[in-house]
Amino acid sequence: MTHSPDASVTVLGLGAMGRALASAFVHAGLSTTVWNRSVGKDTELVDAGAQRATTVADAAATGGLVIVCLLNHASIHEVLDPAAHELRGRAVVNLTSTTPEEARELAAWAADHGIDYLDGGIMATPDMIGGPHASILYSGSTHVFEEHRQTLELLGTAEYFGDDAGLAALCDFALLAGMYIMFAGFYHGAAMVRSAGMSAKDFAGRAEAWLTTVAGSFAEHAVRMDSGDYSTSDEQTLVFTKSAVDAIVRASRDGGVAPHVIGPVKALVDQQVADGHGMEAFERIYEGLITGQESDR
């Protein structure tokens, strides 16, 4: 069963992205009521419709879906907890960011308190939310996701992984890694090049069809890691890698950029061929990243 689009919502937390899903929920017609600790940032919300509650308690009191997007796991609990008579026997959505286990651990606390848990990873930025290229991940309670899925889809794509509350912070995390790792290896390349009077925008170019490209790969590689077999008949063993990735190094130093970015890599490479792994593929970097150290494998 799900809510129709007449349901009501609260959103704890008018930052940025809690503006933004308060907004998705005020022109898709929900009854929308909103709270932040402070003033004067609710004022185009209310203006275009939302009802403004003065405390955590007063929002609470109104019924309906609770949203709650604030700075951190802390800052939860100091909203929160203050409000968790009101909130009991509520559904609760935490979109904060949050790790895994500070997810698991709201979920308990929610459990304690008679309130009904759902975690998410918001997968967009602010301006994309109610569009079709957004999505939300979420995880823990079964019941919060099917009875407010419709609710939940007004903001963006819902994927539901499981009751483990800590799921989806885990992919929402291991995703934003990826995409921090390489927005880093787009910036040391840019700054390579800036040596030789390239500006970054012409680079972007380069490196956005480069990257599209190669990721194309990725599949490929992830049967490699999942198999743990890492022999390899072609050329693209570590030690062929580390050769390359050495290169790379000095022609980052001699242009005058730090090698912040591309050392990391340079340190597993030469663990894995330290470690007698040189003639396998260069995905056996991933056993590397196990707890810092070699995998059982």
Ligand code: FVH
Second form
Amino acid sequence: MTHSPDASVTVLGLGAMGRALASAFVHAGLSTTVWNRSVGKDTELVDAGAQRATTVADAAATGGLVIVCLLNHASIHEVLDPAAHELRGRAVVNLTSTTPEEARELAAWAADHGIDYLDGGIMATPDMIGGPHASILYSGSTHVFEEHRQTLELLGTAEYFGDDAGLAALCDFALLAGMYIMFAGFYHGAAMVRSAGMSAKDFAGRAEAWLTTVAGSFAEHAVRMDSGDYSTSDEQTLVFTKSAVDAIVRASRDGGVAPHVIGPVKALVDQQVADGHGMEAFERIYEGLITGQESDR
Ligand code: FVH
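Starting from the form predicted on its own above, please write out the structure of the form predicted in complex with this ligand.
Full complex below, order starting with the chain above.
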């Protein structure tokens, strides 16, 4: 069930993202209270109609939905802990990036203080907020999500993953991991062609077309990954892939490019071949990534 957007919203944290969030609320006509640790970042928002709060407690006391967008997990506690009393009974949506375990810890802290907590992972840059390509993943309090959904949709598409507060952060970080590795792959390719005088700009168009095409096969790969059956009748076996990746590593070195990015892919392929899976599909390297829940691996 959706409701009308909230009459009032409070945004704690006015970095680049917090300002974009607050701006979307102000421009949608919501009564918006803003607070930031250091002064000066609220000027444009106040000029546009936002109300300035000088303390977190004052900001929290204004009522309505509370949106938190700070640097990290530690800064959330620094800001919210002293205002826990004022936040009792209120709905808080945290859009600061945290790990899933940090999000769960915040949900437990909120529950201990009578605060209704929803966690969110923003899949957008500040300039995208309020536009058609902004997406925000949520998990935690079902009540907060349902009650404030229409307000949250002013920021971007809102998707709810369930009442485990860590799920949105997990999916957020999983998508970001893929993004960083993809960009590093693009930089590696650009470094290779640079040795022949091709600019990164010229390479970018080719890389975009190629990566967009091959990304179309994710779902096909996922069938093997989910089933655990990596048998294949086509020629793209791990032995074949090893030959290709080994050659790419040699070509990189010949061109003066360090194997820092491609090297881990080679290591994963080599391990699967050494373990006797050479005639299975490339996707089997997925199994080599599963190490249990040890950290820093
Ligand atoms: N910007 C982006 O593209 C990404 C997109 C995806 C999601 N992230 C996450 O959003 C969080 C905030 O990001 P941001 O871009 O607004 O970050 P900054 O511009 O660096 O602003 C940080 C704000 O946090 C305040 N702050 C930091 N430490 C403390 C503290 N100990 N106590 C109180 N406030 C603190 C800082 O205040 P100030 O320095 O201006 O006084 C800013 O308001 C982040 O989790 C991204 O991962 C954005």
